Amino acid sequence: MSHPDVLVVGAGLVGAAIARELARAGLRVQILEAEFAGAGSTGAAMGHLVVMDDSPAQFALCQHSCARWREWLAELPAAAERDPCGTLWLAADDEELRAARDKLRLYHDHGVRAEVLDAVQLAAAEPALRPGLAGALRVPDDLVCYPPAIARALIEDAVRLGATLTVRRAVALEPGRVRCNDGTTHAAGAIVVATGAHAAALLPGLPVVPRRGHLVITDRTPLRVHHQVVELGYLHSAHTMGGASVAFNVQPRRTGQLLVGSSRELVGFDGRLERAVLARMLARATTFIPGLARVPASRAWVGFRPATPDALPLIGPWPGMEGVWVATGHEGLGITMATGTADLIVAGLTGAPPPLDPFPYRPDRPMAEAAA
């Protein structure tokens, strides 16, 4: 292929649900990947496909995204490893049991399905959990998956359907094409830049930066947890862009094992793991399943969460360079908005009427009050 209609940087879950859904609307599309499907974040990623309600803007692209994945993961193989286990929102005290009443009302408002437990009722749904906690928002529609497998299945959909996958590694953009390491240039109609925290090293000047985070995974444990455990104290420590951070959230995985997270800091890209940060993970973790510290741990890594200062992604034409796209900066939901941002993509790119409004996540938006 010559010059192909749209090439794509980046093969990460992003990268891939935007290619194979360019290639599902007829159009003659090139993948260009450093490494190999999910290499990067989506690697380290916990998989979570989950509706957030930080802004209406965030909720609207979870709860389309969402919809989609229900479509999407009938047709995906069992490596997905779909798991309809729900998410339940910890309620520490009153206090935050009435923020979880909150929440509820906004669910039921925009069609969420959505339910409070009071303690006797968490308890019965988590025995793991310690005693004491004042309940929980149950979210029974969110899923767990496995990105690495989808992302690999969703680049040989693209193949399939006529796109073709180069492994470079891309280092600069020009007007009309992509200059790789290995001093090879590859030309297209139009070009999406879909390398998560990367994106600013190829668009100097884009509003994205990495943000570590450390994650470990238990052995196969008789410990059972039946849905993702998040505290409602996440969606705070999610959004603090000062020092390092950690917050509970644990997913079953299919595998027996228990996914434990998490943490965020701002280090550039170092991709040390720091054992302070771990221990007051994992401590945090024990406070809410006490049972977790007698299980031994199998692995920790990092990743890195490409981060906004608005919290929201940066999904369309980047205004620095004709013809260049912008699909990243979606933090620690990247999963979940691979296939609205896909859609997005694909509607911006073939003038197809957007599914939602595509202005609040516009790479060019005004960001002066969240940059203060």
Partner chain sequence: MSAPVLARRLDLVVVGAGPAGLAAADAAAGVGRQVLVLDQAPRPGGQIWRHRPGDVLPVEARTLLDRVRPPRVAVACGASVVDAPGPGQLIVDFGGRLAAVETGAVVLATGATERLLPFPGWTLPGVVGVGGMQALLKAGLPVAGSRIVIAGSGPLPWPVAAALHHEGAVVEEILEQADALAVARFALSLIGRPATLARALRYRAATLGIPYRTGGWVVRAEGTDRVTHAVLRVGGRERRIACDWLATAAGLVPRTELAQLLGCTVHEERIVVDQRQATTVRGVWAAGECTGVAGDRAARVEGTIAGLAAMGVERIPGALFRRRDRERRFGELLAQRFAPRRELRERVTAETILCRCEDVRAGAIDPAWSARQAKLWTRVGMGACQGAVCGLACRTLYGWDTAVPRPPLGQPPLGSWARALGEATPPSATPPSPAPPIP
Given for the second form:
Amino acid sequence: MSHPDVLVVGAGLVGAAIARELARAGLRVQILEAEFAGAGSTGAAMGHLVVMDDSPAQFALCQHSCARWREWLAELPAAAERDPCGTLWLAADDEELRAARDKLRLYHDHGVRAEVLDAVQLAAAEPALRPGLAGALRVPDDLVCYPPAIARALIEDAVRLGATLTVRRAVALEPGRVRCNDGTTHAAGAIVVATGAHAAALLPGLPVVPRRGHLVITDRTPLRVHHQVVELGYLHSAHTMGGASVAFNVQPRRTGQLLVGSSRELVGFDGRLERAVLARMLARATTFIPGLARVPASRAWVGFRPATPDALPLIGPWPGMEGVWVATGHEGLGITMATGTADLIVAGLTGAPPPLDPFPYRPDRPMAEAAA
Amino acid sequence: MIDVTILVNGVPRRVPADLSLAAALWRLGIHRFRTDRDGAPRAPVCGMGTCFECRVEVDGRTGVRSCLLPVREGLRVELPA
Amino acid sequence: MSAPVLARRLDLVVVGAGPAGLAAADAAAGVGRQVLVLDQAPRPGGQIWRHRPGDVLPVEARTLLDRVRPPRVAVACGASVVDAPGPGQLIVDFGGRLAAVETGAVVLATGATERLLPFPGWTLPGVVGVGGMQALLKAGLPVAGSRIVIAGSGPLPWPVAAALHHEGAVVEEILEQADALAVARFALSLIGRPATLARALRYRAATLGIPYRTGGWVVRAEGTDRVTHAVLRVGGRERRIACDWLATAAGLVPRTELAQLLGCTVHEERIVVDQRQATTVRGVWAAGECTGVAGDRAARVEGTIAGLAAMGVERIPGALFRRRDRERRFGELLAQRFAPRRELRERVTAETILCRCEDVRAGAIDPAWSARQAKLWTRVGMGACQGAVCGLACRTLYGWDTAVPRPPLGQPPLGSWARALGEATPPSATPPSPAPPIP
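Could you give the coordinates for the form predicted together with the partner chain, as opposed to the form predicted alone above?
Below is the entire complex, every chain and molecule, led by the chain shown above.
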């Protein structure tokens, strides 16, 4: 039996997107997944499809990816929980409102729809917020979705298109093949490593570390939040490699629940809930949405973002081994960037012209730590 | 037995004290404690706080298990229409 | 009810004020320790001794309830554990007010809940558990004149039928899902247990005239706004019967959510304990039905052992262990004779709601999945009860692991939980030292 053209390791949303697009492009694809589609960080993620602008390269991939998501989501099943609610970046004071206006110009320059709301407009748009906020940047085309259901749907799509799914845990990469925990090896013309925060276990030296995040979901509640609401201060706390930070980030779910974040800590793969961080995170959330304090909290969990030193993903051929490609390091943007990442990998493997310049994401780039 | 007055969707209703709210509501002929997503009624099942089917809004707090809560004077409960 | 004043750090927190919890608290108080007992219900007693003021209780209940009360023991009713931020730390919801509690030891006496298995119509109002029916009755539900069908398993249907009958309900019939042979063998084994036999005969006398059929179960419930009919299968024949209530469950099963939250090993649905009732987590003991359903006598002796062991009493009388082991064997017998029959698992259709919180129907599920896979893909077990009902059902139906609940338990208001977590002192690297041993 001849081996497949491509072996995709990991059926998180990134791996699932790549597998489906490769299969769609006519390649013979095998997917290697340790548990099930969306079992890892995808299952713990918020599902915010958001344009972020820490760097031009981040902005470009986000913008392309979100445009692609709007196409993909139109064809995905209802379980994807597509919600075109947009994002509100909250400005607590005039300084942050100035930052919002700067972002507005940047977004407009690149053709991303956005508007700045003043304090009165913000209060009208989002009555659950505390009074006294200076305003917000509204990005209406951002979306919210349910990642594990999408990963499942994409894998099922890929299988319909001829891909095969093998449920095994990959433990080692060898030239031209992957070794699994049961001793089996799986050869392929090319291997794409999409195992998220765990990728460095297969590719020693890959600059990816897990950055833990906490989330809390509420019961269904009559308290209405109409956008994903995030504090602009988030931008300062989001991408530093320092200690634990928390920021206000609340997402309305199609179920009527509210998903409350966020925290960022570098503690390795410690799956325990850190109650002190949780306490800070929730306290911060209730300062922005006071009514949240009375909403029943259903449950809390942690997930691991695959973080890189320069806050950009690693997408492209891995220089350490012939035929190995990498698709990880998206940190908190793996859900958002899954579509664009798939496009770049497909272009790379098929020789088609890439939809955007892949150069900034090459895995062997020199990396300076992103500015705080 | 002493009675207390509870407010069911704003309407005062007399019920015996020493009842759980779940028992009191059923006594008032209420069988729809919450609704599922198809609008079908749900009501207490386990009577001991594990199943969460009897949850209602009490004094502005949603998700309260009425089987665990004794009635008291002035308690406000909101139920689906 | 507000938080009791806790002047000193506690030596022991007992979770659950049923027979096991009361016995544990009594034992610990007997060696002079500071004990707090928590229970979700408005009054102590657990399910078996659930009562309202003025109700007549058995003597063993009165004795324990008299001993386990302030000032000897602090008792907080309407109180439930929400979270366990660190060793020796509990966040407790005292009737709506959350507070952090520090303790040297914890005894879990969380009792049992019912194995509620899905069948068509089981979400209709008026379809309740057998113990659920009992709990609602004891909470003041009026049943006089109501027509009630009981379809359960094991000993529990009897006291429930007797109580309903006493309150003027028309108990149409009692169905036992186990077949006649299993029931006969169980009845024979009662000869060696005169007290249990006497109790059984008392209940039977109180329910004379109510048809009792073995090898019978509910096929489906019918109704629109509430149950109006139950379709039963007995002796190979289906029968449709009008009713106001359908009380049905496939027996009792240990309640282990809090144990799992604390990290205790749970195996075959029971909290794993050693000879001295210690769980696999340091500083946490467990006693009674949560370690395996074996009745209130097992619960009391286990509670005593756990209370003493948790307080560092080295020499626990051997007679206690022997009695515990004897009662445990009775529990094993119960589990064997009244194991849920295969047909109970075969009632589910594609349209049957499996997860009551999230309205997930059985047709959305592939039995080959894991519990976590089903949860992430279809929301089974993602709702308010965190799988307390459907997790158990899926375990029975598909053999899945029961999902480990995530904090918080019981859906406290988000702000209160956050505040209580903030107030909890940061957990130290080692758990608070237990009380010094008592030789």
